[in-house]
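Below sits a lone chain in structure tokens, taken as the form predicted alone.
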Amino acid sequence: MGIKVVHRHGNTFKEKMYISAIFSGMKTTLKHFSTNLKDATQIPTVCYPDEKPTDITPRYRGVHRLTHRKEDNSIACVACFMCATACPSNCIDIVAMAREDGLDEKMPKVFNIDLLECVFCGYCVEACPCDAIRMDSGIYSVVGETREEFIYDKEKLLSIKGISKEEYSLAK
């Protein structure tokens, strides 16, 4: 059994200085720069917010929203904490309280999502057994001046309507 030697690249001084990679990148940059300098009308731009982007896929995950039950229009969330447990950024804060109408054992007293910490991965939607939280609002631009404006509470999440026009939970 012989020893196999693996040839490594990047041993020369020229390769260690990344000179060829730098010049290759500069070549691409100068090519785009000169093309755009010759004809600036061909540069793809969107004058946001006056013009809305048209190439956003329908599968885009927008801002979160909470759904209602179709039977009595109450909140579909049962405060099971599955969404908060699945969230990798820990941006969901739930405080449960006893439900008095007899439909379920619990409901959320507080349900907050911090959009500045959220990574919009959709794990909370996948983890929810009640179809109570969705990310189909179509809202892709959230603007605010203070941090508190990016913390969406239960009332704000319930008021957001979805682009799917399905406002109620589909869970049985």
Given for the second form:
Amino acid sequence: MGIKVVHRHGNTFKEKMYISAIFSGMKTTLKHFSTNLKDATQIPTVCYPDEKPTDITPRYRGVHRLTHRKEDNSIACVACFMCATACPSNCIDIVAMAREDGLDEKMPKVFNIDLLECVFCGYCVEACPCDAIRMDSGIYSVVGETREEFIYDKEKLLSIKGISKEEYSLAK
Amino acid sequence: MKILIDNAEVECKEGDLLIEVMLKNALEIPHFCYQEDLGADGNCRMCMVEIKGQKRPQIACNTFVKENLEVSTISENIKEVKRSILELELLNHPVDCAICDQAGECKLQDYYMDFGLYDSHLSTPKTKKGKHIDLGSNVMLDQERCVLCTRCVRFTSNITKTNELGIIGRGDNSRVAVAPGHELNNPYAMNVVELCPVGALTSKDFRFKQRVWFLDSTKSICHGCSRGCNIYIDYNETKYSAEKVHRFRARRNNKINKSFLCDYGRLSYKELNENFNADVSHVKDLKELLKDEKKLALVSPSMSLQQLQAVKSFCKDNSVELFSLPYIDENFGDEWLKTNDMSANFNGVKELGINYDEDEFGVSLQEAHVVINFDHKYLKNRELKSKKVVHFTTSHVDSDYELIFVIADFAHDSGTIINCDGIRQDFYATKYESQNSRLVDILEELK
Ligand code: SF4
Ligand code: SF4
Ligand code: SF4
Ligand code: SF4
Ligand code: FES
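Now that we've seen the form predicted alone, could you pull up the form predicted in complex with the partner chain?
Now the complete complex, all chains and molecules, led by this one.
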């Protein structure tokens, strides 16, 4: 394996004095300070929760949802357990059952995600071969009074709408 | 004699089958149709190897080793051959691993990852065939996933000789099927599920219950009859569900069951999931009962030697008359694996010199005041009027007995049993601690 030697910075006299660095930092701070003082409407800080964020895009990893099939609006998930296998917090609980409608063979009987244990890493979305689980709901805040309220079941996950223009599962 | 496989020397005998030599030495050799106990059929061509001095690649399952044989399984040429064969094999495959129970233990998946990794060249639609066909005897068939290796067909024609399965159609349309109006129906039918190298045959009993990569395996012995077939217990405990045994699989033993199990034994795992839900008694109450004069014990002939020995010394120390009776069912046995003696360790009972005379037992039972039942089925849920009955049980019993102790079953307690042919075999406990104490420990406490 090759070794790359990286030279240490900050060895010159000027750098060791720190003074110039402090001043150049202060310059930036003062520049922003005077801009914001002149026009307060441009400040990017949001006074959450009075003000809601406006920059939530479909790529934002919000609360999960289970998608539907375009053909008949039925559940897209086939209970393959890929998401549960990939999940680092082990917070997806699936129980599979045979699907009888002829469209597929397998579907989940139980599909629970414990949002209190979820770390919102998005691995489940990456792992899904059926585009059945997504985090494009745009929901960034979940409140509840009991732990149970944070366990989202199949019906709940299916009822959540996405904010991307692809509403249905894209799997073929 | 030595031969060279991929430039490494391998010890073997003249005339051995090359694929067997390779499998015995744990060398990688992909194969579908060859199976240790069904033999070679030569139809899948997956086991191609290059042999020095031969112009074309040869199949390892039809090559007999001879002096100075030099074999290559890794040359570019042979890899390309295997890749093409695999592509052909998978041409019409539906690739529905997401809903296939075989995923995780599927040879097609393994071989594709090992040396497939091509993009499909197919430009026409895939040939459609039957899916989730219920063949009977708990076996489900998916014709699209089949690689036509004929293992299942050869099992029913050569081993059970019941000939239910066959291959019909030609070319792309070939498929495994049963004759119209017939079903797969023999007491060993579920073996085809395990023999099938892909997900074409799956078990209705195990279907969709678990993904196999969540399962743990423990080496054990079937306790269904005195044959003592070698098995793996596949079980797990997950964050959201308690420990459960999900299936038994055959563990190959050339001297006993080869790669097979009977369906009765295969499904007997269900007994291990029966929960006991009643209060258990205190050991000191049993000590009290032991003061009585006329005591009799009946021990299950399916207990391990270790358990039998502990029971025997317990009975000797407390002057309890000890019996064991075999579980005989004249209709269970056959000429192959199943035996009429449905106890797992009756030979162990004999070896330890435990009395198994039924008449003597009957006489003693009349006279006894205290009856201790060590998990014997004969006394389970049987009313014994005016007697004090103590149960040591692995499964649920109605709780109107004097004392009940729940003990760990054979999945949670290791031990040794002797099969009908006098072969001594060990079985092991699963990795999860049982909620119930081991019989040996309870008896130790009584000393
Ligand atoms: S986002 Fe990550 S932690 Fe949450 S359920 Fe998906 S895989 Fe698990
Ligand atoms: S959500 Fe996707 S990955 Fe998870 S079980 Fe369903 S199909 Fe499989
Ligand atoms: S069903 Fe399985 S065992 Fe039978 S021929 Fe097809 S792949 Fe082979
Ligand atoms: S033959 Fe006996 S030991 Fe073998 S699997 Fe069947 S019941 Fe179990
Ligand atoms: S294993 Fe040799 S041809 Fe199938």
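For the two forms, the rigid core is made up of the largest set of C-alpha atoms that agree within 1.5 Å on superposition. Residue numbers count along the first chain shown, from 1. Source: prediction; values computed, not measured.
- When two forms of a protein are overlaid on their rigid core, residues whose CA moves 2 Å or more are considered shifted, and residue 15 is one of them between these two forms.
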